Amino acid sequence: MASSNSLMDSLFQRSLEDLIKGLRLGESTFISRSLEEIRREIKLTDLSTKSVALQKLSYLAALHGVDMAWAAFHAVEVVSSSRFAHKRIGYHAIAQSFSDQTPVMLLITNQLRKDLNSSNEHEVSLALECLARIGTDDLARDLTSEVFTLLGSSKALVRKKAIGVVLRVFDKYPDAVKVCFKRLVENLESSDPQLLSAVVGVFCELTAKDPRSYLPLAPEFYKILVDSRNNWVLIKVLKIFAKLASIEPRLAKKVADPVCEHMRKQNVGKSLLFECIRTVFSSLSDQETALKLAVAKIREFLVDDDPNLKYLGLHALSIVAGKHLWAVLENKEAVVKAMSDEDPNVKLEALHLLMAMVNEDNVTEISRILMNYALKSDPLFCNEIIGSILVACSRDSYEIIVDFDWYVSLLGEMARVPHCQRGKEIEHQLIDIGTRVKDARLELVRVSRALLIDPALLGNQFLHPILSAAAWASGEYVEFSKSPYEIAEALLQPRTCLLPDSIRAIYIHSAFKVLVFSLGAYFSAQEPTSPPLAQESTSSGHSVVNGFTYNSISSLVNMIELGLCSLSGTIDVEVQERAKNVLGFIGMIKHEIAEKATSQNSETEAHRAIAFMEDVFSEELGPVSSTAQEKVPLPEGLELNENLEGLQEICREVLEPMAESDYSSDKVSFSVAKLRIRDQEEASSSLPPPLESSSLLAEHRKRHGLYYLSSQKSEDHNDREGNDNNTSNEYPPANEISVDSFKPKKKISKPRPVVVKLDEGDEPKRKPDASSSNDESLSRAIQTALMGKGKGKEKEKERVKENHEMNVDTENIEQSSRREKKNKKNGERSSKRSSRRQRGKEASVTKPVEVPDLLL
């Protein structure tokens, strides 16, 4: 009954083909509905029924991910089937679908030993493709046998197959190379091209991973790099020589000759061609007529009009840049054109060429070419020059610039370039250099002043962290500016409403800064000053004295009370806190700013205050190492990995609310209950503003209209991004940026500014490889096997040479008497064995391969 059932499921199963059409349907219950057919189908005994079955769920899983992994036993019951469809389909199951960690992986080990013994070639082929890639440490080291005895079969098919599954083996069960490697070898010096092919490509696979350990096999390399004609096998041997070439510098000159003659060669295809020009730019530098050779024909690929050996030119001049920078510019034309491909690769490597040629006599010229591709290229193109510009010009503490006036202000044109996604690259640069370089402070504060005014940059978001940047540069150098008053105004512009909360906040704190050194120059002024907001420059160009009147101070001060009483009810707790705290600080001095007009008294309350907060700004900002916070030593007895769930216990008297306690100061000594009383009775919030900071503001939107957002539009800023889409387009246009822009300026003979550089920490800190030595037993091993290959030679020369010496001896003795010649045969045996040990043991410690005389 049961086999009746079993011809009955065999006869009306789904085959291959049908599940195909069927999936061609799309109908979306189809392959569930095939699942469960093929979960009923597996479990029968009939090995037909269950191939075709583990057939379609093979297609299954690798065409739509099906996991298959419940189905490893049915697999391998499938492999044990004496029929070779059968064995196909369990073999591909196999490989698709098993890992480490299958469980029934032991189950596989005799099936392919009895494979691997099989008189047919086709089934010990199945079974060398699948240890290939399934192959664990324990079939590698239980099948190694095995694989040694194809490794010297005299069909080719399994001979090559063998050889390839030797990296496996090898990576899995490194002690194989005992028992494989010298069989190895031995298929180096076979006449099928097949067989010379994979074995070249196990070699090249094998040296990529540790090239030392196969300096000894350079003459039979050497040899096939000569003699082959096959152009697959003569890039494989390349690509060896150009790992052995880099650790052993002896071998380039051999090298050299018959790379060129294939370089010379009329009809070379395009990828040998190009394999020898990048081994010439990789390992064999030095050689000035390979170098001279290559360079001449790099320009086939740079010239060519197809785009993939355009490329390849690209990218083989970039490997030599870095030694020979020549080659580049020989071909400096094609690099610059190379800019203008329609193919994004080509224009990316032709830009990493371009910079690989900066230096500090260039470096002006060509940000010039850069800047002006990028203000037409697409945004991705145009984002990677502004990004390599700014990489090549910060290196090393920006060592290739000296005119760092010109640099600010590149800087602060990329902000107006279309498209610029740069911003936090700008914003650490402008910072960056403010806290590095003193004399291009001004220059830095008039780019931000520029970035501060125009309106048209509040509206891109890339650009917000450049405007943090201005206006931290703006407050932070303000004696530098020539219009305080200008800064503050920008810095409080209803527009700003446009930027985030933790930039708004940076605004408030550097308009803080700018009233507090407007306001220490007013107070400390022993007369006041004719003109409003005057300013008066040493002959150093650096120093900078500004005067104000009452009526100056009074308009600033009335300017930032009055862009600050909106933002002291916002949301956001950061913005609240800062405006509120500026307003405090104008209320506790508003009323004393007259009295200083009629009275020369300095020791007032508002002087001391202002006085202090001079002092807090004082301090300069300097640059921070990278790695400062990992050069603090950890305090003696902190447990960082320990269990912190009892520290609020521990901690309890900490973390309680410390009472309120009354702070004095020498300098500052001022109640804020009183500032309360006095903010009361001034006026109360709810009222409306008096008339002269209603005629200020009416005066302010009449002549500087633009900064103020549309009347029509909604005042409820709480969804920005509404906004920002609602009035994007209404923005005027940012400052608009010509191709002569970049120009270089009329270069004026300076010596090149100091910039601050930290001892250590500058760049950030790499982190250490974390990927494992695997491959060192695998090297251990295959020295080992090269080392005991010369070891019989070694010693029949040492025998050779023993024989000689002894001849020598039996002739002195004949001349000299019986006493004499005995102590001096003992003198010279002793002294010569011991001379040899002793250079038997310098060179097994420093020398462990060495390389065949016969080719150097």
Given for the second form:
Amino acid sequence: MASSNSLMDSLFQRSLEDLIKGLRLGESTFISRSLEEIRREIKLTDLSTKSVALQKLSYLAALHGVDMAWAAFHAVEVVSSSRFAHKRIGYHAIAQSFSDQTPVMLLITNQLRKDLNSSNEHEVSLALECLARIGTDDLARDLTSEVFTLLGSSKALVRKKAIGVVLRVFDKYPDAVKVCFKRLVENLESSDPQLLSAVVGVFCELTAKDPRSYLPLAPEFYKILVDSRNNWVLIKVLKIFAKLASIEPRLAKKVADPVCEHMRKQNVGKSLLFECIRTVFSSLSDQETALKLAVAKIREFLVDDDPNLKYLGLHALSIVAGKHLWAVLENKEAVVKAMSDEDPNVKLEALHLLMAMVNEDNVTEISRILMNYALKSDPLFCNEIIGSILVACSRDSYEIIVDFDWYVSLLGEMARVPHCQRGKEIEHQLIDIGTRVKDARLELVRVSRALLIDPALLGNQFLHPILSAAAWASGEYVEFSKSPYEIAEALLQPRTCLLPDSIRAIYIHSAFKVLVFSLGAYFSAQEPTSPPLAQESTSSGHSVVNGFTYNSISSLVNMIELGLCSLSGTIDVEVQERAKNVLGFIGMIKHEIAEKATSQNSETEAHRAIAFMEDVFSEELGPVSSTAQEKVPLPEGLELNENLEGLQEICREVLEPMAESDYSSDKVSFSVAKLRIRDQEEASSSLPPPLESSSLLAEHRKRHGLYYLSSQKSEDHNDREGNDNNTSNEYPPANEISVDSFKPKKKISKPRPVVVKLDEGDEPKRKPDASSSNDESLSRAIQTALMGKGKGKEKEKERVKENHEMNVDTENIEQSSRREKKNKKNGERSSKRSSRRQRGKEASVTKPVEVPDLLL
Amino acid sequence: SDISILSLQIRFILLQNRQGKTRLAKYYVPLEESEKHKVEYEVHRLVVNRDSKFTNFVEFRTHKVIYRRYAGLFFSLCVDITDNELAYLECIHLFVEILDHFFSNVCELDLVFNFHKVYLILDEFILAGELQETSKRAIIERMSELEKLE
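To test you: the structure above is the form predicted alone. What is the structure of the form predicted together with its partner chain?
All chains and molecules follow, beginning with the one already shown.
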């Protein structure tokens, strides 16, 4: 019965075409039915039936996500057929479905070997394609000699494919280099452009990973650069030189000329032209003629109607913007125009270029214009704009900011942009500026107050980090506030329940600081023996008098007590503890407030308590270096490297949320904020007490209602009525950035305030890229191969060097010092000591590579 | 991560129609089935909404996708950030020209019913993610040789 069944199956097997037709009529059940058929058919002995089944399966796997790993063995069977059609199907299936984990991988080694040795070039090429796709370490190792043979095959097609495979083989089995490298290099001299293209492609990849090892081949590449007429080849060679020239500057000089030649050609293909320009911008930018020519050529791209070219033009400019801003400035019209392009990619490039042109003089104007753009843009671009302003302004500790008052109010303005999602960065900068720039604290407090009293902002979760910073600043620098009562009221308003608990804790703590400050002012104001308080005027011209009366202080205390009472039972530990601490403190001193009016005794418990707390808050906090933690000496007996894996399980839920944000600046601000809360830190308390006032908040609410984006308000910077909303609803026309923005302006403004900078560790540390040690063995193999390979007179040099291989250091130091002398003659300045140090360092990793003399 | 192994090469090629159905998918880097689905979904979403006046290059994760629409089909190539966009655009065009030659005014159905042939052409064109043959004539000759063997 079984045999007749299989006969039936063979005779009436659905072909691939039938399968596809059936699929087009109705899918999911058809797939499962077909799969059943396939499973039956594939087990049959007849190879033709098997291969059709495999083919159908491959189709389903490729386009309908069906798993075909189970058919691996059958693929091996099919491949063993002598018919080319079967082999093709089998290899295709293998290439599509095999992976390092496939158990039957071992079975195909011999098959591959057989086919690689076949006289039929098509079978060879099938095998090569398959190997290229699935090659494992074992396969690479076992089949290296076959590949080596094929690299020298008389048939160009085969050789070309073998070259394509070589990369994978090298990657998986670095020792293959010793065997194959020579032939690979020989192919560099081929006149067949396709072959050349393949070889150059391989070197392009290899050079990208490890340029130094391929430096000795520079002369060959140079020849190709000059002679070849094939765009593909030239593009790849250019990429190679881009990498080589960046580590060997002398190459840059040599290569600049042929590159210019290509750029000047009449009908040069745009792709090649672009690659030339890109190479010049990235690696040859020190070569003046080349640079000037490239900038002239990129202009053609920028003004072209083709959006691809325009985009690429902008993109290329951004490569060179760092070192040669003049190139960007020359093309600023194009950049400005591109800001209003419809394509988001083009807009983004234009934005980045615009930010590159920002400097001290034009930052305010450009930021203003960009903020207007942001309001009109979709959320994504809006946040890009805000993000790039933040980055540009904060670079090098706010180097381009002269007027910090303006910048702080800009940060507050950003908070009011509806789509703003950059809360964390804004939070970080607000706090950072607070700690670094003393003179900006007044403005900071003003902006913070506006943010805090607005109940609408509490509902926007993206703004919570900003509110957190505002709260911290209001507490820390409360002495600058006009109405501490208002601040405290804002910090404890009912809507703060919308905040996450961690931020609420900050709010409570700031309220505490406000309380301490106010109490201190109240008590010291009553002292008859205390020295007359310094009268400090705020910049609005009001002079601050006396301070709190009994009424105002007790209403403050009562308000805080009331606000915190409800929190003393919250679930969150932090919030509860903070609330209870403050309530306890209040309880301790409350009775003395009334007494204060009568008694003059300055030694009461309350006095001491308040004085103590004031002292606690009095020390100024500065910025914390990112290396500070490392400098803390480890206490005795603390073992930091102990394996705490056991805790992982227990703490998983606690640890996970922290790990989510890998925004390092977030960690900085978080730690600063927490630092303040944990250690009960200080604020200066040497300032006069604030005005007695009724609740400005209630008045404000009555007057303005809830606002988010306000009605028309002037952009007058000196507006101090408590309305800080500077965004206007009038949408200026898109092309408002005028080219004039970039003309340098002479302004007489107030001097730039002092910005505290740290000697080191100002920027949060970035994790270094993990370098692959895998490539070490490959590059060492390449270097040995290159040392061993000989061509003409170079052979002698190499051999001499080989004999001295053991004494590499001294040998090369001698060589380099000889070369230094030669260079000195040519007027080049190079320090012997530093190069020796460098050679020494290199020698310890790999053997230093000599650049052939004809390129020097 | 998943698709960033060797630095400069084509990572995958996708042919998708406007509805997001994949007509051809060739991956030159190892990816799980589920990841492939995700990739195909994401790429389709990226390219299908772009205006024809926009550039033919988009950022995709840490790479770039170069794409072009021919009638109802999107041809997408995923390459490294530093690769030459214009060159790969030409590459896509070359591929389409060859397909056109083989199937005489190729349409989506041709590709559906001849998927193995399309793969065959692709394999002559690109090996291990590297462009290995840029001459249309050479590829056509080779394909006719292969036909004779079947």
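Residue numbers count along the first chain shown, from 1. What you see is a predicted model, and the numbers here were worked out from it, not measured in a lab. By rigid core we mean the largest C-alpha set that fits within 1.5 Å across both forms.
Next on the checklist: Please state whether residue 614 has a C-alpha shift of 2 Å or more between these two forms, with the rigid core used for the fit.
Outcome noted: Comparing forms between these two forms, the residue 614 CA shifts at least 2 Å.
Next on the checklist: Please state whether residue 627 has a C-alpha shift of 2 Å or more between these two forms, with the rigid core used for the fit.
Outcome noted: Yes, the C-alpha moves 2 Å or more.
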